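Below, in structure tokens: the form predicted on its own, a single chain.
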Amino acid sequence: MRLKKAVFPAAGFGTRFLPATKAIPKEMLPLVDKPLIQYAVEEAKASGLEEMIIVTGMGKTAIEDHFDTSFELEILLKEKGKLDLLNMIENVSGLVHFAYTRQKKPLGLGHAISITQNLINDEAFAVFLGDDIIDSKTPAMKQMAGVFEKYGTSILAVQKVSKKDAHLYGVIKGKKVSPGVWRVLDLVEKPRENPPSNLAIIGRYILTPGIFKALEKTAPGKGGEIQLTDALKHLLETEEIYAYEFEGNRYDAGDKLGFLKANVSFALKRADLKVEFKKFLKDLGL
């Protein structure tokens, strides 16, 4: 199986950003200046990947907005001569196709996926989930299409955490296989106490078409959500799973922390920008 579509779960409320959030998609916070999402897009689309569906829910127009052509700005860049930030322009809204499905209310990330299966058809398909930002020479989910060209099933990215921080996490219980690679034995869903290992499972899948028979399968958990791990459980009933240790820095800009910490790591990478922002925060005197 080829894979040529990839899913991006966009629905959530981001409460954890209010009240900047009330108004705006979380997904369009920016990173620099770039939303959130476009770093997810723009990472499928260097992994080789060619459609992409968002799941949008309610107030999230503004993402549809940010990937469709303006061309009222287009006009106005191009008379003003400011053909760099026109290129910039066009880019995102020439960057591949996509598709929209909308998740009327928010019953978690397994919901989400469910909804897109008349636009997933039989196919294996890739899943993004913008929160987790990856800077990495190589494209964090085309590491992942190796790993599934070898396997032809789904894969987690797994990243190693301390076990305190595992509770936050889907967590595996594995068997090594090969470097970075293990084959899935059980999956935990934030366990309270005495998790099965410390790879917790981060923001980048690769699924299989068996996972839809699985979300049927799946009954509401906490808060009457549909939860992407306990579906994955049931997959593992009749598929193998594998999971893989990627490699690069991963930023969990869902929260403010790791917002910031994202926001001052992707900063100092920027040639415009690096030079003065090194000497602001070592004026800060830290």
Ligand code: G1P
Second form
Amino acid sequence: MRLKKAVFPAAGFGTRFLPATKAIPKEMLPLVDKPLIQYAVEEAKASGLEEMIIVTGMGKTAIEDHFDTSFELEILLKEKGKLDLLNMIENVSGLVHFAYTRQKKPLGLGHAISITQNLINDEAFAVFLGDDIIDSKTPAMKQMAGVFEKYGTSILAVQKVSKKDAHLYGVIKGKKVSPGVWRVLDLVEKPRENPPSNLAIIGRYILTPGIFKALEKTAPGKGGEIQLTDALKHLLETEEIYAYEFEGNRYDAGDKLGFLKANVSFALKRADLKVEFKKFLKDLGL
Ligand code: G1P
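Return the form predicted together with the ligand of this protein as a structure block, the form predicted on its own having already been given.
Up next: the whole complex, starting with the chain shown before.
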């Protein structure tokens, strides 16, 4: 079973970044100089995925334009001899194959996944939540694909979090089966108290097509939305699910502080910026 398709839910309003996101999608906010969603798409490509399915909504056309060819810009860069920029732009549009589908109502992450069913057919697929930026030597999804090869079930990315932060995540209860791998016994979306463990779901999933039946059974949960975590709980009734603690640093770029941390840390890795930027930070004398 080879994974080919990747789903990127991108229909949310991005209210945490207002007013910046009033007229531009939050997925287009730049981490240094690259829009957030491009990091996830590049991770997908580097993990061997070929077809990107982006779930968009009202006001998200900038995402489609970003991954499209920009004929006029390419001609202009060619004429001006800016070949490195031209190359960079061509790399974005030539990345992989894209398909777009629209989530017409903000009914939640589970709902966003459910509307991709006709594009997925009957195969396992990957899901990327673009707010979660993962910086790792081996792309996080590639690590997960290795676990999927072994178990052939849905695989959830997890990370240990402190008890006080557990209410921000889907949290699993699991039985450890090997280093970094747990068989999932139960899941709770954003537990208000008494989380079942310290293993929080991070925005990378490999899902079997059984998830679509499970989603049909899923009633609105937290926030009145169809939650993917609740659908996974239904999936557990008929299939095993495993959780995998990936290696890498994860930034919650959907949160202002996390976004700033990601920007600083990515800028400090850039050959063209790091020397001056480090000096600037040092001079702040914090
Ligand atoms: C979503 C999921 C949650 C998961 C989180 C990871 O929540 O519902 O289970 O832990 O992503 O980032 P959101 O952060 O979109 O509210």
